[in-house]
Amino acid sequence: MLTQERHQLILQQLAQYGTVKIKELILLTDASESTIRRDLSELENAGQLTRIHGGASTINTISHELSFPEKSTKNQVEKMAIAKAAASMVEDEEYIYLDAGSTTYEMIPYLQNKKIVVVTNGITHIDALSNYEITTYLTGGYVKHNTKALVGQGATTSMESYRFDKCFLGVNGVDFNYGFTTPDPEESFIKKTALRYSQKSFALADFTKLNKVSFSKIADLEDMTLITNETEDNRLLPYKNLSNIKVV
């Protein structure tokens, strides 16, 4: 395979998944590890990707975050499948935390017939929860306009008043080495607080989030059950031995 062809293939993988591992590229291109490393260095020098441990990511992967409307239009079918599976984990009489995010938002229609109490920091969630007459508490805090999430000390302080049977969190990155991550430390702190006060915790992540790393760590992989729709064996392989993973 010519150098230009390998570079194009690498960029195509990044466009689809956000991150790519060196081992995956070796299998895809039948090139040596040294050749792939040289390709990644050349593409990084050209400003087309960012090198990370064991592979590469798109330039905006670490810190960039889409707005809620932008997230809502991406991978809707996959998000609905994950949301339905997550909602099936909720039982009557439970108190749950529903994180701000487009996938957790998709859970709401599947919760409508359950006798539950919801706490959320997602201001986009309120109308839907109210329409389905689900008992809901909104955290305090200030509005992060990009994601429509309530964050800050007010959000954290109000959450300390609650205890949850389960929490359902959106994440921007899932990586075997770096765990669950998100771009904003403020949102990460809220997610950590929810984890601390929940008996069981679930991370909702469509296939584009796997093998991807963002700026702020939320938790290790063993700290939450991962619900995902990833089906490609080569991308799912690092997580196969985890007992806390559900593939839908």
Second form
2 protein chains.
Amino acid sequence: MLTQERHQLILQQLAQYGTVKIKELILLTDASESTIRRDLSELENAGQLTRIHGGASTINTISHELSFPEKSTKNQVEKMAIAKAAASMVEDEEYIYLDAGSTTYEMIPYLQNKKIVVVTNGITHIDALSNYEITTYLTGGYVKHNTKALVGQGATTSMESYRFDKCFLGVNGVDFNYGFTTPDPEESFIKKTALRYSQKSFALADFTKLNKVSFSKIADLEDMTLITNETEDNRLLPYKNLSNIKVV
Amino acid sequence: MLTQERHQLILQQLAQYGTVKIKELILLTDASESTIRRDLSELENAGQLTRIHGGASTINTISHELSFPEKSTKNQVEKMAIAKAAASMVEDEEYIYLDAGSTTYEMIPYLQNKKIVVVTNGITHIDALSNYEITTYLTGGYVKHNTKALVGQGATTSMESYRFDKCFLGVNGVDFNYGFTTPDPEESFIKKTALRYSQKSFALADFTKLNKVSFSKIADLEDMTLITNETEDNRLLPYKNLSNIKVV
DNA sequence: CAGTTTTCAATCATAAACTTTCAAAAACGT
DNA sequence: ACGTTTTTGAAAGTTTATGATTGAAAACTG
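Structure of the form predicted together with the DNA, please, following the form predicted alone?
Now the complete complex, all chains and molecules, led by this one.
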């Protein structure tokens, strides 16, 4: 990746979110920590940003915070790492279902330049997918106001017209006995539908979701490949022996 | 490959991506590294690009980002007046189809507090509709990157599940003989579908669209009620005697 | 506030990109 | 066909960018 490309990416992230962490930039650019630090120094000297502990922020953070919604930075780096691993599963010429949700959203930058077709029920994904010029279809359906996800009969019906090589679903609970779960039965039903029409399915869950059980069941553990991240404790222990698990 | 061809290719890549790597150019041209370097030097001396470590970039990458910002607020006042009049046609308990486009978008603030259900193919409408807590369904379909409108078979199919009391469509051409027209046949087809499933239909067009004919026909004049605005000239003259016209 | 973890700046060796040079190949003109 | 000019690709030596390492500084934790 060219120096200028990195600089542009950094400034773009800042314009979008107001702040950015070094670890996020490392994931986005595949550059080393040293390189990112050098980039931030240069951009700071050029007066394009201000460095803060752990990352950088726009010069005038105040105005930005008011006009733009803050990126929820909770487990952001973990989510990006998982998203990156998930995106690496995608190959050219494939048809992909991308679930609504923040983790699947983070996959989009890593799908750049892949010759794929994406179907999604996440309205928030559309802008990013358009920016990267990825061919996109949206399912129809009822608009959930809080999450901007499409659900209901309209969503499932429109999915019946499609078949996917791979689907990527966010899940809120992973449990050895209860399998994959999520709070909203409506969304759960959409996920199940995606699952049914996909050759291969992936569940994205950061470590905070492990050994949690949510309300509505999506599938059993063996039905999807779990993509999650390493932790220092032994939360992952029950799953270590599973064949369909990828730990980043 | 001719020198001139290479130069053209380099400039074309730059125009498309803003930056280009030397390794990419080697692959694209089958020329040696030395040759590409010479090309870049020459083009830099000619003031056509700036070389950077690893490749080259356009002189002012900033201009690319500046082209983004604001879309023309052309005829904004007229559009709002028309939108307001259109929204006043909507009554409680009705099921409404709201077409994608800037004029129909302006209707949304005026729909506040109405107990209605809205179906739309305009992704850009969703945020506003959510803000006003209006029950919303989105049609599915292919995402047109530039307009963020949903089109294609998926869109029309999903509309078949719905029936509307009223639909509001933006049109680009209104002509006494040719009726209502719009540039994109795909979008035209969606509008026709909405029309078919609506009890009553409204076409929104500011005075600049009058006596214009666009490529793809939507309907005849008598099929929709035209909502447009007053002008000082006599553009409106041919339509004055129509029963289904509302001038604001 | 002491101990731990994370982040940071500085340094250095390596790898990648760059410039210069030169000889071979291709294109050109007579 | 012959010599001349232009273009090309490879090689040498130079510069720049990068990633790993290390100890210091800052933030976090109990």
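Only the largest set of C-alpha atoms that superpose within 1.5 Å between the two forms is called the rigid core. Positions refer to the first chain, counted from 1. The model shown is predicted, which means the values in this text are computed figures rather than measured ones.
message = Quick check on residue 37: with the core superposed, does its CA move 2 angstroms or more between the two forms?
response = Moves: yes, 2 Å or greater.
message = After superposing the rigid core, is the C-alpha displacement of residue 50 2 Å or more between the two forms?
response = It does shift by 2 Å or more.
inquiry  = Aligned on the rigid core, do the two forms place the Cα of residue 224 2 Å or more apart, comparing between the two forms?
reply    = After core superposition, the displacement of the residue 224 C-alpha between the two forms stays below 2 Å, so no.
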